[in-house]
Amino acid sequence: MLRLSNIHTYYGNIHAVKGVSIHVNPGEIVALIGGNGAGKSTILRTISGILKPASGTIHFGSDDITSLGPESILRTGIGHVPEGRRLFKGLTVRDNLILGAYSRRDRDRIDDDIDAMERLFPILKKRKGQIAGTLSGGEQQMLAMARAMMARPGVLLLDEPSMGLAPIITAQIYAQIKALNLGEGLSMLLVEQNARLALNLAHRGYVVETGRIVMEGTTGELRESNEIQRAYLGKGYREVWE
């Protein structure tokens, strides 16, 4: 469904993504895990057209989207929930949802989809007239996800959805992510620094270090890896190796 082949991306002179090849199948949640600065968010920004790859190709279905801009990529069916949510904080919850559908042509269906998002995230119905910047962190994350869903994407890119949230709120967010995958069949590429969370939710995963994919497999395989347990799951040397 979504395929990256030998992607190289730069920030100025910094070679941030180095020959990355990954894929997301229909109905899959695929996790990208790794430390700060590993290149995970850069991979998502490259897919969504915010950054242009220096080389390599990106395909969505049969379409080569490598050279497309962000608006065109959104229209093809790739949604992006960025790190830090990036809401229109001076506008209401409802206005943010409406703006999430700006690329659509079926204007008569937008109200129906807002109703669907309010059923999925009931707090948004209670807050629909509230200014987005006054919402709690968890509510803002729900709004960011709902806004991205208003474009009716086939693949959703999620960048650090648990960042800055209390554990109980994180659990609620992840329950909604799972519901979108199971109920809507939505494919997702999930960037998450909390490797335990990501590997408990996703079907497959890739480990990113210094811009390269250094390991991949099913999440079960990654959880059983001694290297992953020690580096990302908080297990000590003796616990893993003895």
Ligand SMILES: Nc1ncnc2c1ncn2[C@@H]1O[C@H](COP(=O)(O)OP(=O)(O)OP(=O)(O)O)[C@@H](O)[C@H]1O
The other form holds:
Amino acid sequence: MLRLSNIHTYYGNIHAVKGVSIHVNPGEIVALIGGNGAGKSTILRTISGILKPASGTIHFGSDDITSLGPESILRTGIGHVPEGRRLFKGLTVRDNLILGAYSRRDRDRIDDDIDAMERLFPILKKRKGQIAGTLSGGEQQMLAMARAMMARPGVLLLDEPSMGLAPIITAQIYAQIKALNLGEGLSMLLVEQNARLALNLAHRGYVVETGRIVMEGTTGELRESNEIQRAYLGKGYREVWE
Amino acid sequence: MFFQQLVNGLVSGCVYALIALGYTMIFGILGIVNFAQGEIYMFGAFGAVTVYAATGSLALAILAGLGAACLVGVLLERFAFRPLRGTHPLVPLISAIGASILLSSLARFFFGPEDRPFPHEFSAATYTVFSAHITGMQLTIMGISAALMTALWLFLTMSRHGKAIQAVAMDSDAARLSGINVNRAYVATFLSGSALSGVAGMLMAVYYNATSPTMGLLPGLKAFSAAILGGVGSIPGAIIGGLVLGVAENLGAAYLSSNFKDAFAFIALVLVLIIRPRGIMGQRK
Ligand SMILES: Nc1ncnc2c1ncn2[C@@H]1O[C@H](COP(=O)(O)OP(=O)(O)OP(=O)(O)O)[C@@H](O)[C@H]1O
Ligand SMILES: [Mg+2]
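Could I have the structure of this protein in the form predicted together with the named molecule, to go alongside the form predicted alone above?
Next comes the full complex, and the chain you just saw is listed first.
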């Protein structure tokens, strides 16, 4: 459904993504895990058109979207919930949702979709008129996801939805992500530093290190791998220190 | 005397506010200071005067003034600023100063260096309120300014496209990820800012019955001060800053020294910034 082939992306002369090939199948949740500065966010930004790859191709369905701008890519059905939420902080919750649907032509259906988002994230209904910047971290993450959903994407790119959230809030957000995947059949590419969290939710995963995919497999396989356990799940570390 | 100066101050304040809105909107969305805002004002006035002299139609003159101002604004966005996006902030600033010099030279070339009167007699009726004499033209300036500011406010806060412009100003990458075309938002911002400055230029051309290639210089600088005074990036700030500046310079000229009229605007700016470095309505980043 979404397929990257041999993508290279630069920031000036910093080579941040070095020949990445990954794909996401319909209805699938795919995790991208890796440490700080591995290039995970850069991969997502390249998919959504904020960054242009220096070489390689990106296909969505049968369309080649490599050279499209972000607005066109969104319209083909790829939504992106960026790292750090990036809400329109001075606007109300409702305005954020309305702007999420900015690319849509079927304006008469937008109100129904806002209702649907408020059913999925009931807190947003309560906070409707509140300025987005004054929401709590968890509420902001929910609004960021709901805003992206307002464009009715077929694939959602999620960048560190758990960032800075208490475990109980993270659990709630992950339950909502799962509900979106099951309920709407939405495919997802999920970036996480918290590998345990991502591998529990996703079907498949890739491990990114310094701009390259160094390992891939079903989440079951990845969880069993010794390297992953050592580097990302913190086993062994525990045995040594406790 | 006091009320008279207050009214005169509010009239010039309205004009500063209209120009300051252009500065503040463009700064808010692009993070650059468009130093050519005063030249947009001047082209608005020249467009109107030229077409009025040729056709004698006030409606056509207004359209021409608006058209000239908007055209200059869009050309600036496209050629003076867009190619420099992503460069060091000083680079577009220098480009803006260059554009401003180019535009006033062009005006001198096409319209000549002398003052041109606005060739139309407007009603000289005056009204007396609290011992202040208010002319029909002053009422017109205040009325049109208030209407335009209200319209701008409604557009930005109520309409989908206005909210999209605010969204681009708050976070342009997030706006792109929501499907908002940021270039279109930049053009819309330049268009509305230029239209307001163009109207201000036309109003002043009629008010003082004069247009000249350098007419935009001082109002441009004062409006820039007004935008800073109000808190750059803030729309209500630009309006308040403009009015405060206009009133301050008229009262200063009346009660202190009329020789220093132009200096009072800048003195007011310095005083406010000492007390409130972010400007009246400015917010901490
Ligand atoms: N705007 C930028 N300009 C220059 N270099 C950048 C920029 N953004 C990221 N980089 C560099 O690109 C590399 C990949 O960064 P990226 O943000 O994709 O990592 P990440 O895997 O998302 O990390 P994290 O988990 O910390 O978010 C890093 O070395 C980073 O320093
Ligand atoms: Mg990241």
